[in-house]
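In structure tokens, the next block holds one chain alone, the form predicted on its own.
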Amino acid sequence: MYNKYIEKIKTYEAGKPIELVVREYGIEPKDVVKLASNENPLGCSTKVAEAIAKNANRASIYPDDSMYELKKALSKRFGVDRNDIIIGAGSDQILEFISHVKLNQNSSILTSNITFAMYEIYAKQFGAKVIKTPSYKHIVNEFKEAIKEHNPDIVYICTPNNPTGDATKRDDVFEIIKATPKESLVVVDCAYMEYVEDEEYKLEPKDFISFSNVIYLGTFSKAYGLGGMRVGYGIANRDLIKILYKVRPPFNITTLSLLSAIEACRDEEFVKKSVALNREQMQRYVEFANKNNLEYIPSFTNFITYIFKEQNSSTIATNLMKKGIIIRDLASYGLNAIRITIGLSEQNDKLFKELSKEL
């Protein structure tokens, strides 16, 4: 009765929402500290609020389908062409334009063995294997060594790595690009990329233009603050580009989405801003994983992970879920461990605080 595939897929588990805690243990919403979903604790940039508001009436119309003055921001940003870019509701939309494009029941994946699930959902979807490297770290020597075994359709680099936080260098970026055959598609996942300061581990879009069978993908959900809008994008070589747009949907973003994308490419400050807020609040964090004994994975996100060694982590998230505090636990990836999005001061106090009265 319905897509032989689907049944043995693994739905997607997101962050618990606020709501759900204001239901199920009473507490007052303003009370609930939510840093489970990597969401920005500063909100989005005034700009993009006042736009929102003063254009709410807009909620009727479609949006501008080519989307220009989006396309024209994030060109002149990132210093490509327009037509090198694609934009999605979410970078995760474009994941799944490239496995339309790309699998089906004869093809296979490439990942790290513990990374951003829906690259293994999307590829089930297609009836495509899924092949892991051994170490949850982009590995350059488990890559080149899984390429060469399987010849995989599609390779995804996440770098920084969600949900673990380390990132990978920019050399063995492209060591594993040159070692992919030009049949393949890599797919070179930074959503995390602005909070990234060391050069070493920086990557910039239009480095992968020159690259056939790269694409790039970046989106307005973390650093920028819209989670809430659902805007990525992808940048490529034009003639992916023109293949990718032969599977989006029209009008795939909302007009309020867009008009806010285009508002928060103008407001860099923003950016820079909760980039700051972000080091100076991740420094607590690793002084609390010091001070506790706490075994933690060095991050260049806005999130940490700790690894429990005695403790279950199941237990400790569900035990701070009734305190009014939502972290991600990440058991569903085979860690007995808790993910944490850095939040403003006061959050991350009471977080320290109720955290470590678990240890």
Second form
Number of protein chains: 2
Amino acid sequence: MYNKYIEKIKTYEAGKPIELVVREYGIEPKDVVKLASNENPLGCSTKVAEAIAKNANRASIYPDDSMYELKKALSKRFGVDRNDIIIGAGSDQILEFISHVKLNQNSSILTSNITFAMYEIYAKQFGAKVIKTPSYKHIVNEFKEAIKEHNPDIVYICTPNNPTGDATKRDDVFEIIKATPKESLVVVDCAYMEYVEDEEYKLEPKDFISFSNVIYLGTFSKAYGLGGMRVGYGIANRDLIKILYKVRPPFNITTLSLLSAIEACRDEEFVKKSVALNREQMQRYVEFANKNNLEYIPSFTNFITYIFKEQNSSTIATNLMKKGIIIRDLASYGLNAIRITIGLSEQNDKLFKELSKEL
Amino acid sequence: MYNKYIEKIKTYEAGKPIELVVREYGIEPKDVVKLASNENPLGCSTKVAEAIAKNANRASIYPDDSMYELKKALSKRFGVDRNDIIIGAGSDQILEFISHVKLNQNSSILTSNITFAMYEIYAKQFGAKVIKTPSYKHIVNEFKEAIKEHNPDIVYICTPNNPTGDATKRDDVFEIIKATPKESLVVVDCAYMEYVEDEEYKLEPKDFISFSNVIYLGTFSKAYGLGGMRVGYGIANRDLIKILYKVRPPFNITTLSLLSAIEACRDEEFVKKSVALNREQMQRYVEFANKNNLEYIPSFTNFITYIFKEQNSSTIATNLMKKGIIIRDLASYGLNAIRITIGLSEQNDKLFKELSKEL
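Right, and the form predicted in complex with another copy of the chain of this protein, after the form predicted on its own?
Now the full complex is given, and it begins with the chain already shown.
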């Protein structure tokens, strides 16, 4: 009765929200420490919060669907033309557009072994097969071989990579692009790029505009502190953007989301402050790991992945949750590991204290 | 290179926003009267606006993806189980889910001749054919014949109908449902149902739960005044809801949208006030039509459609826009008509004054 490949899909379950911990464990909302979804621990820019509060009564008005002002801001920030930009409800939605225009039951995607779950989820929503390289890291030779063998329709490069936190060198990204046939798309997902400070790993959207088959994805959900507002963007050659526009629903972000993103672009200081706090607190997570002889993946992001040998990651995640600390268990990714968002100093204190008891 | 049926799609252009009129005609935002998108002229509930303002700094936090509180509120309001509900970014997104699970290049949908544009747009995004009955009204016999002849995979009943404003009698809706084979879905789109006061035309979601193949759609965009927040819902038998969940992206509405919808459910007075204002001002639009010998479609909604004989609807729409009044030209629907959202008394005064000059 329904499309066959749809019926096979398992329903995705998102990370646990604060509300659930409050409901299930009777913990006060103020006592819950959520370090599970890589939200910005500083919240959002006060300028954004002020703009939302001031414009709250615009909730009834549809947004400017041309997204004129936001595209202008992004165009200026990245040195690209407004026609090279598409806005999505999170960069997630742009992944959906890409999957929609490109995939069907005869196609496939290629990803690294452990990466952002939505690539696979959207591929399956369009009936496509998912091929993974052996490593979670984006190893050029592994990608080259898989491309040669499977000729995937979309190649995903997630850098920095979620949920592992590692990044791919700029030169390696371009090598993978060069190894991909022009008929296939390469998606360079840079949701965490603002946190990357090493020049060897830094990518800019304008580096990819000259390719007909490469798209750069960015988001306001992380360093810009707008996770709850669902705004992301894709930047690519305008012919590719035009195709994606064919499956974009009108009014795909809210009026207050549009306004928040425009305002967020005006407060680069907030991003700098967020990155600085992250750098400082990340150091504490590295020290905690070293002190406790815990394996970790060196991170280019606002989260860190701790890998366990003796303990069980799911048990630890559950025990922490009962104490009001939400982190992300990576068991479903095939890793005996947890992913922890770098929080505020006092949140991290609490995490260290409670996690110590589990080790 | 892309899915063939995607390349054929024309990009959808949404109605003109206030920002565009400001930019193109140099009119001050406060002087623009927008009666084009069926937004609530009262804005949103003050309780909603207050809740948004108070929670503006939650922009950084992902929403509770289980939408626990909102489903609880809707469940109470409609007397249905929470498992019979799915939330979308506007009811639009639920149309997309339905199209996604059901349609492909071998399928078709059936709609009345003139109805909500998104049914066709989403059908084409999945390669399906669109069949239309001869009339814009939902005539039972026309639907029966078309169902028999074409065996469509989805039958759309838009009541009240957008952009014409007419409604389908309750008994007729059930006759169309009975004439539809169980393997096909019937979508009963009731975005404007809050404005319907005639019992013969009133529909309730719970009337459809016993059918395995019928879904009721509602929205917070109209009478609830949340057009800019993108929140709609689908209510159906839970087996159907489960299938739709397979293609729902996580976090498909924003944190502030979720909070707004929950708050809106707590202020039914606002809806009553909106409906009362609409009833009172609608009467003026009927009188204006009668006085000017203008043909109109009796409306069950918050908008009215004026049909022209001598004048050209596109010329009128452009002339009004230059004066800062945005209404919807229906030329693209094959009607020499305009659709006007019923505004506040003073907005309607301005519309009547300027439209008079065009007649």
